[in-house]
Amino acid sequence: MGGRDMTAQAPLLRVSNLTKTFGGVTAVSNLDFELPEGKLLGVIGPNGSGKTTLVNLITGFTRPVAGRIEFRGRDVTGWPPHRVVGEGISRTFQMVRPFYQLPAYKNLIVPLYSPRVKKLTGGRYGDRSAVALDLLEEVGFERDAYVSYKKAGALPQGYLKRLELAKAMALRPDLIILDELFSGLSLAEVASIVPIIEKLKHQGKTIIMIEHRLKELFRIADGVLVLNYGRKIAEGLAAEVMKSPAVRDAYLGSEGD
C-alpha cells in the first residue's frame, strides 16, 4: 500500500483523549488520531478491540465519558446521530439495516429527503426515484435488471451490503464510515466493491474503514490505525504498522488473516 504522510494537511476529523466505558469495561481508552480530508483510514484490531464503539462515538450512537471529537474544527462530541449526519458524517452498519419490506430503491428515498440533502440541493433534487436508481447503479446494481425493485428483504447479502453503502452515499457526506463493509462477501464481491470506494476517494470523500479483510483494505488505505483493548497500539502506513511486534501479537497472533 502506498500513501503520503497523513499529517501533512489540516485534519477534517480530530479525536482527542476519547474514552468510553461500559460498566467496568473500557471499550475505548484515551484515543487520539487525526484524519485529513480526502484520505482513507483503515481501522483494524481483534474482535472486542473497540472498533465499532469508536464508530458509534463518532456518529453519535453512544456518548463518551471523556474526550473530544472535532469535525471541520467544530466540537461534535456527544451530538445525536441526526445532527452528526446533518454536519456531513454518514456510516454503514456491520449488521445491515434496510427497510426490508420496501423495494431496494425506495430504501434510498428516506436519506434523499433528509434535511442535509435538502439544504445542499436547495430543495431541488428532481425525481428522487431516478436519483435512487442512479445511486444503486453506482454501487453495482444492474441498471436494467429487476433487482433494484425487489424488496430489500429478498436480496442476498452482497446486494444488501451495496444497498447499505448507497444509503450512506445518498446523504452526500464529507466523511463516510464503513463498518466491516466486506464482511460476509466473497472475494469476487469484495473485488467489485473496491473500485467504488476508490471512486469515492477520487471524488474527494474522506473515509474510515473498519475492516478484517486486511489485504483488500491495505490496497486502498492511506494509513492504518490499530486498536487493542480500546487503545491505539500503532498508527501509520500499513507496511510499517504490520512490522510492529505489538500488532502481530495483538492482532495477527489472535486471529490471523
Second form
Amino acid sequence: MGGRDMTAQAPLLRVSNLTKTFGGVTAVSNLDFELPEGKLLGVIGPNGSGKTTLVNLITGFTRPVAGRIEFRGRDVTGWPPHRVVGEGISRTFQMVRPFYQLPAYKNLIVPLYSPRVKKLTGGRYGDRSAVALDLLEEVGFERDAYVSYKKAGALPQGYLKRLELAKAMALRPDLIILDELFSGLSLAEVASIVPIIEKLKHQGKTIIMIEHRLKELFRIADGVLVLNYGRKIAEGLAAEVMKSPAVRDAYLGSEGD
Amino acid sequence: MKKRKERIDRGIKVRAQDIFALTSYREMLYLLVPGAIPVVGLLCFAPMLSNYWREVIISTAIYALLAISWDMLMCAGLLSLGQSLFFGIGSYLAGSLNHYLGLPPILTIPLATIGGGLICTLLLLPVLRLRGIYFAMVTLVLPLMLSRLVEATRILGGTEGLTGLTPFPNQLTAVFLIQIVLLVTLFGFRRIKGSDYGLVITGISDNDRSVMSAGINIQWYKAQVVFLGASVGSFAGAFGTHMDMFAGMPGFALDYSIMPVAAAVVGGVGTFFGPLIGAFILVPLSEALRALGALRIVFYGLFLVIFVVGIPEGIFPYIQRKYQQVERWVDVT
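Got the form predicted alone; could you also share the form predicted in complex with its partner chain?
All chains and molecules follow, beginning with the one already shown.
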C-alpha cells in the first residue's frame, strides 16, 4: 500500500538534464522538468527554441546526447518510438500527413493495430472500423454527414488536425503530447478543439501542449514551460510566467503588452 | 469552351458493394468475373498448348512470381533490384538438398521456400532501415557478391553448378504446380494487402513516422514483408532448379532482377494483378521476337517504351478504371 502512495506522489514524467545537439547547434540543453499525473503542461517559446526537439526526444524519434527521461519511474531514454508508445506516451505531429488516399476512419486502423491496444483490450482488437468511427465522432467528425467516410485528402485542415488527435487518442495513452495542434487553424476551428482537450483532461489524461496560440493555451493549461535556445527560462503558472522579464524579452519582444 | 474529363463510378460497381451484391446474379458476376479470368485462363488453356509454349508458360510464371514478390516488397516501400537473390538462394538450396542429401522435389521445394525466405530475410535484416535507392543498391549488389563467392570458393559446384538434379515427373505436373502456386500467391497477397495488416504495411511506405508513432515496430513488419516476398522468390528458384535439373550461378543473373521490375511497371505497381499481366505480356513477347535475331532486343525495348509511355499507370489499373468507372467530357464553367 505504501508503494501505491509513492507512485501517486511521484511525477508521471520526469525529465532531467536533457541535452541534444545537432552538429554544433544545441537544440535542447540541460532541461529539467517534472509533470504530475492529470496535469496539462504548455510548452512555449520562439521558433527554433527546441520545442519540437523536446517532443522528439521524449517520444524516441531522436536520442539525447545526455540526460534522462523517466515515465512512471521507468527510464525510457533512447527507447525506439514503438516501445515508448507501448509505455503509454502518444504524440501528434505538427505537419499532419495522413494517408490521403484512404477514408478518414481507415487512418485510425494503423494505431488501432498497435500491440498496446491489443494489450489493453485483453488480446482482442474487436472491430477496428467501429472503434475508429466512434473515436472520430468523439473528436467532432459529424456522423450524420458521413465525414469519417470521406477521403482524408478531401478534408479541410481542421478535420486533419482532429484526425491527428484521434490517432493519438486511439492508442489510449496516459500522456498525450500535442505538437502545435492549433497551428494553421481558424479561431472557430480552435474553439471547436479546445473542449475535446478539456474532456481529455477530465478523463485524467496528462497532456503536454506545444503551442504558439497563447490565449487558448493559457485558458486550459495548468502550468507553462518557456524555452529559449533550448534552455528553460521560466516555469510556473501562466500569469506568473508572462510577468517574468526574461520571458517578455525573449518571447514576446516588443509586443509584450 | 474548356472541357475536362469527369470520371464517375459505374452504377453496377456501387450496387455490387458490400452485402448488396447478393441481390442479383449480375452484380455477383460483376465481382467474380475479373477474379475468374486468371484462374480459368491459367488452368484451362495451359494443357492445350504445345510442349514449347508450355515451357514458355512455365518460365513466364517464374517471372510472374518474382514480379509479384517484388510488388509485395514495394508495398512496404522497399525497392528491390535484386529479385535474383531470392531466386538464386532458393535455387541453390533446393539444388543442394537434392544433390547432397538426395531429397525428392516434394521435400526440397517446400524446404527451399521457407529456408530461402529465412536466409534472405536474415541477409537483408541489417539494411531494412535503409529506404528507396539505398536499399535498392544493397539488393542489387548482394546477388552479384554471392555469385562471385560461389565462383571464387568453388563451393556448391563452383562455376559448373550442381547438375543432374531430379526433374518433375512430367511437364503437365510442373505446369499445374507453378500455376496453382501463382494463383494462391496472387489472391493471397491481394487479401493480405486488403486487410488491416496490409494497411499497416502500405502505411510504412506512405509515412513511416506516422506508423512508428502508432506504436508499431516497423522493422519487424518490414522483415515480415521481406520474408513473404523472399519465400515466393525462393519458391520460383527451387521450382526453376528442378525444371532445368540444374542449380548454378545463372540463378543470380541480372535477368531475374530486371524482368520482374519491368513486368510490374508495365502491368501496374501495387496491384499484384499488374505484375502478373506484365510478365504474361513481356516474357512471351520476348520468346515471339526470337525470330528477329539480333534485332530482338531493339523491338523488345521499343515495346517496353511504348507501354510505359502509353499507359504510365500500368495496364491493370487502366483496365480496372475502365471496368469500374465511366468517363465523359464536361464543360468547365
